[in-house]
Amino acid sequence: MTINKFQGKTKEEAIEKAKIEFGPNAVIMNVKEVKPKGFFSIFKSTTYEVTAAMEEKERFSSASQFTGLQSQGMQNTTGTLNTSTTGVRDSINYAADEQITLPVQEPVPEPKPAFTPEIKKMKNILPKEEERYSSSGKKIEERLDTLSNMLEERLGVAQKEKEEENAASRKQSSEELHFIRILYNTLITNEVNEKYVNEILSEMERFMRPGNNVDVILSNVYQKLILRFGEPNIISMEGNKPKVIFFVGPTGVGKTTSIAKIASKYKVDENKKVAFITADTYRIAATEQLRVYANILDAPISIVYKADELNDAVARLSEYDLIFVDTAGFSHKNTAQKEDIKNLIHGLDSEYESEVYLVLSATTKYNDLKDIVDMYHEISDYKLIFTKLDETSCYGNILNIKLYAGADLSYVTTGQNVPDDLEVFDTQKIVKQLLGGK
């Protein structure tokens, strides 16, 4: 007997596959509904599994063949027969296992009375052989019954083992689902946008299999977040000097302080020559604040009032490695000031290399941040600096804006101290905090 399993979207489809494989006489042993597993099983449809069997018939010599053989043997036994009874028995024994054709002897005269006892002896033998043949058939039937019982017992053991395995799998799946919910709530609490949380956790389904514990899931979520943040992209010192660095962003995010921190890093730590240009003439105190930092670093400072004055100011500072340009902060709804900043950045002569950094506060609401980055995308491509990380315990917006804007992260600030409270963006540190670590 051959047993196999067939699956289909419906019972009928699974049964039809079984009949195609085994033929119309296939025996349907079991029909089972298979429900999908996993955290996102709600989005998968149910399938059906059919267990079918096919009987394999064995060939045995028929009773009619044996009867014909017996008749033929009797007809060919004549008065001139010289074969012993043992030879006849051997021929009959062989016929019980395989159909044969005995040679037809030539017609002989009527048997003489002297041979009558031999014929009677043969007649006594044949019924015994029929009994032995019948006994062999019973033994075969008993063997088939034994094999059938063994098969049923093995199927029962296999079914029990499968049920135990499924129970263990369900228990493990329950633990994994509980852990996934914890991760979900942790990321949401850290203000990661639900859209990005679902994208990350949906990729975890393929890791939820027997043998994988919650550590495997956590490790993969950690890796996914690391990849989404990417490596920090900071100021490059390659290429011709001077390199002009523009700092843009809304009011009150800490642009001027961030400029002073970064300039101090390159002046003190890397011994680079730095200079300052301010185009923020809207705020009276802005110029004085930057002048104080310039005096501390013993760096020159220039003021430009119009976009077309920028190239002259840069030319006067051409011997310096880095020129930091402070721009006016403004509302992302102010179209006139947006155009002024755009003209300033794109008015720089092409012989000078430049980079643009958009400074954002980590305390700003996500919807406002989206409006800000959309507006500055109309001005120029940029890298991201996040300030005021010391004023919030939720860092989800850093990931949200990184994924929304598609811009590289560079620096973060964690206080007002210059130059101490400045760090290159630490991807691993932020990911650990997003996952509930410290």
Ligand SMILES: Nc1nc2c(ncn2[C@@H]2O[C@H](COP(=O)(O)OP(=O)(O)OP(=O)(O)O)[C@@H](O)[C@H]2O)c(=O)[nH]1
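In this text, rigid core is short for the largest set of C-alphas that superpose within 1.5 Å between two forms. Bear in mind that the values here come from a model prediction, so they are computed numbers and not experimental data. Residue numbers count along the first chain shown, from 1. What changes on going to the form predicted in complex with the ligand:
After superposition on the rigid core, the Cα atom of Asn30 is displaced by 2 Å or more between the two forms. Residue displacement note: Ala18 has its CA displaced by at least 2 Å between the two forms (rigid core superposed). A displacement of 2 angstroms or greater separates the C-alpha positions of Lys9 between the two forms, with the rigid core held in common.
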Second form
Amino acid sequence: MTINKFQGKTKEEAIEKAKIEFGPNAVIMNVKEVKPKGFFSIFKSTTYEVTAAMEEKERFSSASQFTGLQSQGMQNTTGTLNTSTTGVRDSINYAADEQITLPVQEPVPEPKPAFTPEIKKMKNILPKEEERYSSSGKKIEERLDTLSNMLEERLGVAQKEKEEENAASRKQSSEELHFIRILYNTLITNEVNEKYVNEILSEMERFMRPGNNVDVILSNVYQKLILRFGEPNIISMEGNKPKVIFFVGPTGVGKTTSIAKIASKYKVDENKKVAFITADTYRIAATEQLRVYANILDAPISIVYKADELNDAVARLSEYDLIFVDTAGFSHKNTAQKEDIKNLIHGLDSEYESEVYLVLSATTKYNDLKDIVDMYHEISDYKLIFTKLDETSCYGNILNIKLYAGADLSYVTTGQNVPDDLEVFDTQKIVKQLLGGK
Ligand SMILES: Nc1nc2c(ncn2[C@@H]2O[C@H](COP(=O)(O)OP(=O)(O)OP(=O)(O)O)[C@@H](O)[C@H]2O)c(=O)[nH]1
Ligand SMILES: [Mg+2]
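Now show the form predicted in complex with the ligand, given that the preceding structure was the form predicted on its own.
Whole complex next, starting from this chain.
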């Protein structure tokens, strides 16, 4: 048996070729639709491939018009081809001169090109369908090959350009990553809590686009820090006088000196009438310390020994704009003193407006600061004053505690000099310092 494959534009054409070669009794074993492959497939039509077989005798008969011997089981002029004979297919009924009805797949329509403008251009220079299978087919194939080479060359250039672009963008992203790492390290070195650093940098990651340079990254982190710090919230002069301002906080953080600095600012710079009350009777020196500042500022001072004396003291000073109340510093673990301060603040008559400032040292450890702010939350709402910024170069805790406590920042103090070493919290300045600036 001889088996061969025949190609055609249609299945009929392929079968015809098989019959010409193998004679009318050629056994059609399979008809296959051949879809064009490769980049240029969209320009090529589907073809058909017929697998045909012929017994040697038939071939001989066909080729030499021999009509003699026919062996048993080989009656293939008309009739049934036994699968046991061909070993390929189930029985196929056919007649040599009849149209063969094979269970073949319907040809799938030629796929529509996806990228039409380029294809339209190409189609104009490509051979027409009928030309491809004409006698000049070879020439046409050559043209196709040339075109194919041309386009592949162009594709190669485009690919190279893309790779170069990718390499450049990889280089840029590695620079960006390096810069982000520097920012991360700077913030951590300045003791910004890792949780907040990660929050800020991951927010920024969402914002980042390819091509963002380090300036964009820096200004983005800067803005995020500014937003987190918020605007300083200082003593408000709105509302009725007198306004009662409580200063609370741990021992030795600078409550009394901060009072002196702030009072001086309002008296000297804003021409406000200021007065003092001290509730710190735990230390004899404490009242004397405040008295000295009061004398310098030529301001009255009252001492209250018990919480219920506060309203009378305030009433006596009712003509003043601002009444500064100094309290005794105490450990956040001391619950008795905590209750005293609580009673003092909440004992103030509701007719008086008041504000509470929690004074904290920028040199205190983060975990201790957290305990302190937690404890003072049980006493009252407050705004934050950070002292002793001159004693540290790591301002991370200011941000950490501001975010942890959810309280507004107000003033900072930067030394022992009264009244000079006081500033309203300068958000931009602190953020610059956190980012490694001076
Ligand atoms: N370096 C530096 N020292 C400060 C600052 N503020 C206050 N101090 C000093 O800290 C010490 C304590 O200040 P005080 O104002 O007495 O602190 P306090 O919180 O009133 O202390 P108690 O009343 O004992 O709880 C003093 O020696 C101040 O001069 C500051 O910003 N920088
Ligand atoms: Mg004091």
